[in-house]
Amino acid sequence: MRKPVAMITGASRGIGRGIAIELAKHGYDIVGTATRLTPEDREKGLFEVKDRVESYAVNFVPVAGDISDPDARKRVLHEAFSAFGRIDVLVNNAGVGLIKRLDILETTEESYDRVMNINLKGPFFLSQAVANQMIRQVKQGTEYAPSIIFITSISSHTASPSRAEYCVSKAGLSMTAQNLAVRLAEFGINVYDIRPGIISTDMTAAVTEKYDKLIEEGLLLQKRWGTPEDVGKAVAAIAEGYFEYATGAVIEVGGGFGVLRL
């Protein structure tokens, strides 16, 4: 039986790296994307991930490209399909934080456009292209039901006025997942929205002290930071079909952040 193929954007570090390693443990061949390739660096980046992934006897194809750019997006997809001929699981993980946190009353158009292009526009149109390919796969007959997974954030539904454009981009991504779930249901292609909470990555390193304090004070039910592996396990559970009857589901990986309490 052939190995299923997963495409993970932003796979060179953090959550994307955690997802790639977890799917490799489950026998997935992987296309991992990043904005650039550094083959000489085996300590970090896509080629470090490649070495880790391939230690599980699967294949890893590193691809460079900014998915917010239409031409780069087409090239990334061409390389992915040239490598494996199909994509069974698309994990929209690539995203950026803010260059500088500003009050919503001071947010600049430059920052807004950057975040929206990378966090929302790129995944929107990448998913559109992959969804059409998945429909063709289904019509041709496939032994593996395709799925699309969006890595959004608790910021999809939690206001943070010092980084409003980030919250808006993630809320838009969550709604993209909902719309695709509706549109693709007739083809048996499931779509999911995974919302990580406070996850220990390079992106959150600058606010470690802030969140250490909040976690200690009871912000989360589970009093620890989340890890990329936590998110990877949720992705693997979906990819393996454990949430087959749950298209459109929102899954928070946030240590109980979203539980309302009195």
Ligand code: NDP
The other form holds:
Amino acid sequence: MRKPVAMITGASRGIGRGIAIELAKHGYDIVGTATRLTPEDREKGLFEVKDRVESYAVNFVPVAGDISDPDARKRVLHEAFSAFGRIDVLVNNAGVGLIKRLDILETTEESYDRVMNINLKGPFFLSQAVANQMIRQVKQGTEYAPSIIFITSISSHTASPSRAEYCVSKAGLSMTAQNLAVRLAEFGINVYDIRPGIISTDMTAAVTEKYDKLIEEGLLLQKRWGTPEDVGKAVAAIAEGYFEYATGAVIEVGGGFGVLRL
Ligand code: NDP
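In place of the form predicted on its own, the structure of the form predicted together with the ligand is requested.
Time for the whole complex; same chain goes first.
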């Protein structure tokens, strides 16, 4: 039997890297994307991930392209399909935080457009293209029921007025997941929304002290930072079919952040 194939956007570091490693442990061939390729540097970026992932006896194909650029998206998809001829699991993980946090009363259109194009428009249309390919796969007959996973955020439903445009992009991405879940159900293609909480990566490096303090003060039920591995395990459980009867599910991987307390 052939190996299942996963495409993971933003696989060069952080959460995407953690997802790639967990799926590799479960025997997935992987297409991993990022903004750039640095084949001369195997210490970091997609080629570091490739070496790590391939130690689990699977294949990792690195592809570079800006997800917010329609032409780059087309090329990335072409390279992804050329690599293995199909995609069984799409993980929409690539995303950015803000260059500068500004109060919602000061947010600039430039920052809004940047974050919406990368975090929302890019994955929206990438998923549209992959979903159409998955439908063709289903019609041709496939041994793996395809699935699409969105890495959104607790910011999909938690207001942070000093980075409102990021929250809006993630809320939009969560709604993209819901709409695709509805549309793709008839084809047996499941769609999921994973909402990470506070995860230790480059994205959160600049706010380490702030979150250390909040966690210490009881923000989370599980008193520690999340790791890329925590998110990777949730993705692997979905990809492996352990949430088969749960399309459209929202899964928070946030150490109990979302539990309301009195
Ligand atoms: P990192 O900054 O560590 O990694 C971001 C990844 O996305 C990199 O692989 C990067 O590629 C890629 N990327 C960024 N911009 C683009 C682009 N324009 N086109 C293609 N790829 C791009 O972030 P995290 O691992 O922390 O975050 C991953 C996802 O998880 C994001 O969507 C984020 O919003 C979400 N998230 C993160 C949380 C956290 O606490 N860290 C919490 C909740 C959600 P390159 O290396 O080339 O720049």
